[in-house]
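The chain below stands alone and is given as structure tokens, in the form predicted on its own.
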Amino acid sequence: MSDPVLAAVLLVPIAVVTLAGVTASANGALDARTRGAPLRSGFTAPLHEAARLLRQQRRTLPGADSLLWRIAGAGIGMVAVLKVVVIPFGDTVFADLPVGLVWFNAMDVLLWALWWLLGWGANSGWSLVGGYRFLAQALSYEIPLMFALTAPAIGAGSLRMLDIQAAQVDLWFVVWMPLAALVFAVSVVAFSSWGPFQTALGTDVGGGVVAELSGIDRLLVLGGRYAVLVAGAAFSVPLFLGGGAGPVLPAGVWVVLKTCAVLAGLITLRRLFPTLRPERVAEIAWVVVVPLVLVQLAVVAVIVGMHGGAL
């Protein structure tokens, strides 16, 4: 096994899990502050919950497709790790794919199947409703996300992440593609089934796709949500925020710092919005977001055309 592959196998999962845990703890601390509880109790709450779930027995259900159910639960976190392998840390990237941008979107599509199988495999009514809810929402934000991903590809004239990062030496894409960056960030939250887009796990349906999960199975899904959030935030760095560009510090450190800044923004802004019903998400996506992101693409195409090619 080559050194880069070995490093990816060892380091990427550890980094994703660590940052996901820190994000969950920070989110718990903000929740505690909102309730007026001590910040320390909120910060350590995810650790206590993880310890409790590790001691809890795994639930089995009659008629459940256990194989699909377990694959779906473990697969969410694995998809997050697969997203990170195409992210450049300066000039270093674990998997320098010529279609790295397409790879990221392909992993999002895989999430469709995993969230659905999580609801289907349990052979439970509440879980099935949660799976359908995710599909209903995913249909609304997948198209805007694809258009948002197209904008940096047009700006760089490439689908390779190193090329997209290099195209932002003089000006970050977020400056002249703000709508694409915003749509991307919202889609990252949505694919995590988190924040305003958590109806697939809604309490009104007994927990939805996690209604029947317990023990390590529940921990993998809840932790996987934060891992997907971390992977999406990290991917926004080479996509819109100039990658590892920054003074003094090494490029890899800047990638981590920018990722943390994006995560801090997401968990802070989350509290400004209520949970959205799937039909409301569809209305906003198709009536408002899709036309606006198409205008963003047109603006990018015009600017690139005026410069005679990719910037």
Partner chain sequence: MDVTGLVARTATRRVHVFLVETPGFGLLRMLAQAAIAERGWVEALGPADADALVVCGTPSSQLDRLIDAVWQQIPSPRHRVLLEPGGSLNDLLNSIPAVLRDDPRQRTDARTRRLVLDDDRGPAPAVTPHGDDAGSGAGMDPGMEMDMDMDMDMSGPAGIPLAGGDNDRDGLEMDVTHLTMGPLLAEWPADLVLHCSLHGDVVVDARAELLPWPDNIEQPPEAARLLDDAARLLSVAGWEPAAQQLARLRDDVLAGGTVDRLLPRLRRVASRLRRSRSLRWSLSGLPQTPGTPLRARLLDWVQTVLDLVDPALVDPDAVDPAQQIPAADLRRPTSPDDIRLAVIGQELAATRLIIAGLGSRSRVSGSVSHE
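Okay, that's the form predicted on its own, but what's the structure of the form predicted together with the partner chain?
For this one, just the chain is written down, with no partner chains and no other molecules.
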């Protein structure tokens, strides 16, 4: 931990992969229980799947844009790691950027390109439709997400993650910015193409953007998807849940514990809702959610103005 660069290069990817595996395992166990399959097969699913895909032949299609296709597949997991490097674990932060929040947003916009290229590169009808769907969905979640990210920045008067964390010493942002926190959580599910927002990988398009992937390429995408989910959940901790604040245990442990709690919520979300079709989501996002988030921002701004800082 003495050398933050080395730690960031080694520790962050290992931690992200581990947490992604745990999430996939928990999700697999719940699925196995629902389906009446042996519980053990669900718990060990990530391990067995990883071995299976590592041993599987890669495939390609005539006319596939291999370069862009492979970049997109490998990129999703990397974006997850790049998101995590700006998250403070107590006072330790691997990359203490003065614009950490904007960095997260930039990485999240990168996901637009990656999911789309994944769909486009395969040169397959199903994948292409998956890519279209992600873009349609992104139009709905991105604007509310950007406004939701603005709320903590206004609250703390800074874009640096350590400052945002420090501003929550007295009161976590989730308490007085509940709507922004909710929009953020839903957007995490959406940019991970997961749960009710999994249209880009839907059963109805035969797997969509992953329809033509096999072997290591498929492993990178499916693993990367869990990693992005983990990164999003972890980012909500310094943003809304007080960062590493908590009794007895060290701050770093609290960050991980809170991340796990958020992940549990996201796993539950998948079980409660069917997939929301992008054209229906667009309606709600633009007519209801955007105005509500703007009201949330106004409330935060007024509170900060009257109080002269965070509550």
